[in-house]
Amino acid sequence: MRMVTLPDGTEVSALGQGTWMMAERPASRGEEIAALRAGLDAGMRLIDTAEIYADGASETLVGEALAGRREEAYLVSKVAPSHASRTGTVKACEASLKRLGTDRLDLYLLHWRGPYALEETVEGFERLVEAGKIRAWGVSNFDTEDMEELLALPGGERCATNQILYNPDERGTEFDLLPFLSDRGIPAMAYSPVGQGGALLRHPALERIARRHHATPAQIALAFALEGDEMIAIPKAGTVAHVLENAKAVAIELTQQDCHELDAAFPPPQRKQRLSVI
């Protein structure tokens, strides 16, 4: 597995796992819990969660599914806009942490920008470290002009990723914000990296591209956005054989004419464009 290196040192799995839309049927439980599972042993090890996945639902599910593995996960949530002031990030935290039944979280993550000033959630945030309930923290849908605010505040300096979408169809982020994370050492993290509802899996290019590697369109959507050194990406995946599909992207190397072709059918950004989020 390729790894992705953090600001503060720490080496975490190129290819992660989602768990968006995980534990909304309980028919599907064992198979979800099963599939998280065979991504650690496939070295999928960074597993990505939210507190308002499934109402807290996913979060307990992805505790479940680590039992006995803690240790061998990387292992991030987030917290909800609305509960992240000072006191309110800390107490989500705390109440993520007893859903995934673990002392500590890897990351945390500002879902997105909400009604508290930034300065309130990173002091909530460096509490956190110091009471040592998480070791890093991040944000997710973060435009440029967010990020700059926030790498202005005291202690903004030590955000680790930003999480965003990002996949062939979505690229209006290589035109100002990757360049401006990559310059500050910051990787991004894609989620909905083969896109949402299989739309942008049926699209041609990606399907001529896909036999010529003896491959599927997911994952040359994969392969694409693992091109950088500096992106992570968490596909969703709630079956085994989807999970081990995944895991085969990070040894797909896209060739010039594969890049020239998937420019042609999603062509790179000229402008600043509005961030996407989902």
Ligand code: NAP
Second form
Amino acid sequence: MRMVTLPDGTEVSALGQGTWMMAERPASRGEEIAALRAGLDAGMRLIDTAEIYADGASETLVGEALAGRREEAYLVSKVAPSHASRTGTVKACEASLKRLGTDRLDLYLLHWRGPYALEETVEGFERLVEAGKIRAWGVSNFDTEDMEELLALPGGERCATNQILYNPDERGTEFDLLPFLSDRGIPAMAYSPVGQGGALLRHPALERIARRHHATPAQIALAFALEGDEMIAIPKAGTVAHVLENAKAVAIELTQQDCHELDAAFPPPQRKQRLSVI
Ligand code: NAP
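Could you give the coordinates for the form predicted together with this ligand, as opposed to the form predicted on its own above?
The complete assembly is shown below, putting the previous chain first.
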């Protein structure tokens, strides 16, 4: 598995696993748990969840998947903006830990900016670090000016990542946010990297490149996100077959021709674009 280094020196798997929309259907539970475990076996050790996913049931499912294997995972969860006050952040984390059946998170993110001042949330995160309940913290859905504001705060420089929407069809952040993060040694974490399994995976350019690599469009989308060794990608796959397919994407090296064809089909931004979010 390829690794990405976080600002505190921790190495995490470049390819992780998302869990949004898991734990929504009882009939899929067994397969979802098997998928997460197969991902761990394949080295996709970073698992991303959030207190809001399935109203906490995604965290419970992740806890079940990690039973007896907690040490193998790099576990990420997120506080909802409506909870992200100084004390609310601590309380929300404690509730997440309970659902996950663990005593610490490896990384805790602010899901998006909400009503509370960033100072408050950062203080909550720092209290959690001191208490040993989280190892590191970061943010999600932060545009460049949000990152500037955060990094100017006391302790703000300890932000470990910014989780953002990124895939071949969502490249707006390449103009300024990704260079900004790269200059500061903060890896981005790409969410919806296979375009939520939708039209992106039927795009002729991705299909053509995939054929050349004896790969699938999803694998090419993941190889695109992982280009440059500074990004983590967290595809969600609720089946073992999709997980195993995704894991193989780390071995794909895109050629110059592939990159030209991707640029022609999905032009990189020529000017600042507001951050897209889902
Ligand atoms: P995604 O990972 O791009 O797509 C997931 C969909 O793609 C699922 O329907 C999945 O189907 C399908 N899929 C996965 N691998 C595939 C493959 N190899 N071939 C064909 N289809 C495949 O989208 P996402 O779930 O929105 O994003 C990933 C994760 O990022 C989330 O689960 C969540 O953890 C995180 N996220 C964070 C935010 C945020 O605001 N911070 C927002 C969105 C997502 P199956 O399930 O049937 O395998």
